[in-house]
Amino acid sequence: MPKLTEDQVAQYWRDGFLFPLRVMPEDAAINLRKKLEDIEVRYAARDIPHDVSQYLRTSPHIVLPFVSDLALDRAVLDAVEGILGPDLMIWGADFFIKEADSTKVVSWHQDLTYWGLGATSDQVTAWIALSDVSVASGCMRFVAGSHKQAIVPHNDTFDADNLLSRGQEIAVEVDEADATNIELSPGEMSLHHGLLFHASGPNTSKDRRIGLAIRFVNPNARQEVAERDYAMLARGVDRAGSFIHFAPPAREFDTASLSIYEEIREAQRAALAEGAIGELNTYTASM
């Protein structure tokens, strides 16, 4: 994929999102899905500290080389560089998997509400489809221009059908008619700003809906809530030094990556739990 054009960059900053961007052939995305599903099977009964679904749902790039390789892919980084500049770090990653005929949803929210990074524009989420992502399968929906607002009040619902850690949802009215459906084919990607109003509905299709969300920051970003925070350097240099760097995993669930996983998740939990009125579940097993 060529780097973003000036018009694409302008569109992103106008709307708060950009799609579709093809970052790999469809067959390559299907092969990555096979790797993911093979890991689900192989580690279902393996002796690892947590259920494999936990590692897939939260920060799989720390423990799985194929995920860190995807996050560090040149086509992905070239697109992200058009938004954030040449110095890039991976702050987080999450597989969002909705099973066929699933009632799981993501309520209207802004990502930056609970990350502890403040209302910064020094971040972007790259969301890569590994399956067909349609309205029927529960694609994301974005409200164009909503990223130009500050962080608005959110309510914690802790709803069992909500894929978010707190079931958080925007406490102001969102007109569904204003939403754009972000339909993607395998191997296509969307980019969106952390202040953008977005949500997704249930999967009423007969196939799983699988996407990997990669959270990129540049060195201007700062953790404002937790005592420390971590990031994987992806491109360029980090002259600010606000994040603790760690290396990509050498092998699946190796000892070193399992150790740093626990360290990172404990540190980021402090930011995610700030102000919570219920029990926080950062590891949603039911995806």
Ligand SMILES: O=C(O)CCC(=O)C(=O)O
Given for the second form:
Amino acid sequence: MPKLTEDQVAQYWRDGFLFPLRVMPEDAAINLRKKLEDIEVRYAARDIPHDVSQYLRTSPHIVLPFVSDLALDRAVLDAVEGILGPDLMIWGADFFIKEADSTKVVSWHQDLTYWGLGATSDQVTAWIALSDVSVASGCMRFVAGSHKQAIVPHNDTFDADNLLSRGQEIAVEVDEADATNIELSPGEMSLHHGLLFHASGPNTSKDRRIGLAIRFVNPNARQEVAERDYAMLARGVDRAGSFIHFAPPAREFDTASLSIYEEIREAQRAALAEGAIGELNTYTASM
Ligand SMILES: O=C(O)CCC(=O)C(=O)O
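Since the one above is the form predicted alone, can you give the form predicted together with the named molecule too?
Below is the entire complex, every chain and molecule, led by the chain shown above.
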């Protein structure tokens, strides 16, 4: 994929998102889906500290080389560089998997609400489709221009049908008619700003809906809530040094990656849990 054009960059800053960007051929994405599903099967009964679905839902790039490879993919980084500049780090990643015929949804929210990074423009999410992502299968919906406001109040619903950690929902009216459906084919990607209003509906299709959200930051981003924070350097240099760097995993669930996984989850949980009155739901990938 060529780097973003000036028009695409302008569109991102105007709307708060950009799509569809093809970052790999469809068959490559389908192969990655097979790798993911193979891991789900192989580790279903293996002795790893948490259920494999937890590792997939939250920060799979720390423990699974195929995920860190994808997050560090040149085409992905080229696109993100157009938005955040040449120095890039991966702050987080999440698989969002909705099973066929699933009632699971994602309520309207702004990502930055509970990450402790403040209302920054130095963070962008790259969301890569590993299946068909359509209105029927519960694609994301974005409200153009909504990233231009600050973090608005959210209510925690802790709704069991909600894939978000606190079931958080924007407390102000969101006009559904203003939303754009972000339909993607396998191997296509969308980019969205951390303040953008977005949501996604149930999967009424006969196939799983699978996407990997990769949370990029540049060195201007700062952790303001947790005592310390971590990031994987993806490109360029981190002159600010606010994040503790860690390397991509050498092998699936190796000892070093399992150990750093716990350290990072513990540190980031402090920001994610701030002010929460219920138990966070960060540990289930497949719904
Ligand atoms: O995959 C989804 O439906 C929602 C993902 C999301 O909210 C995000 O990546 O920020």
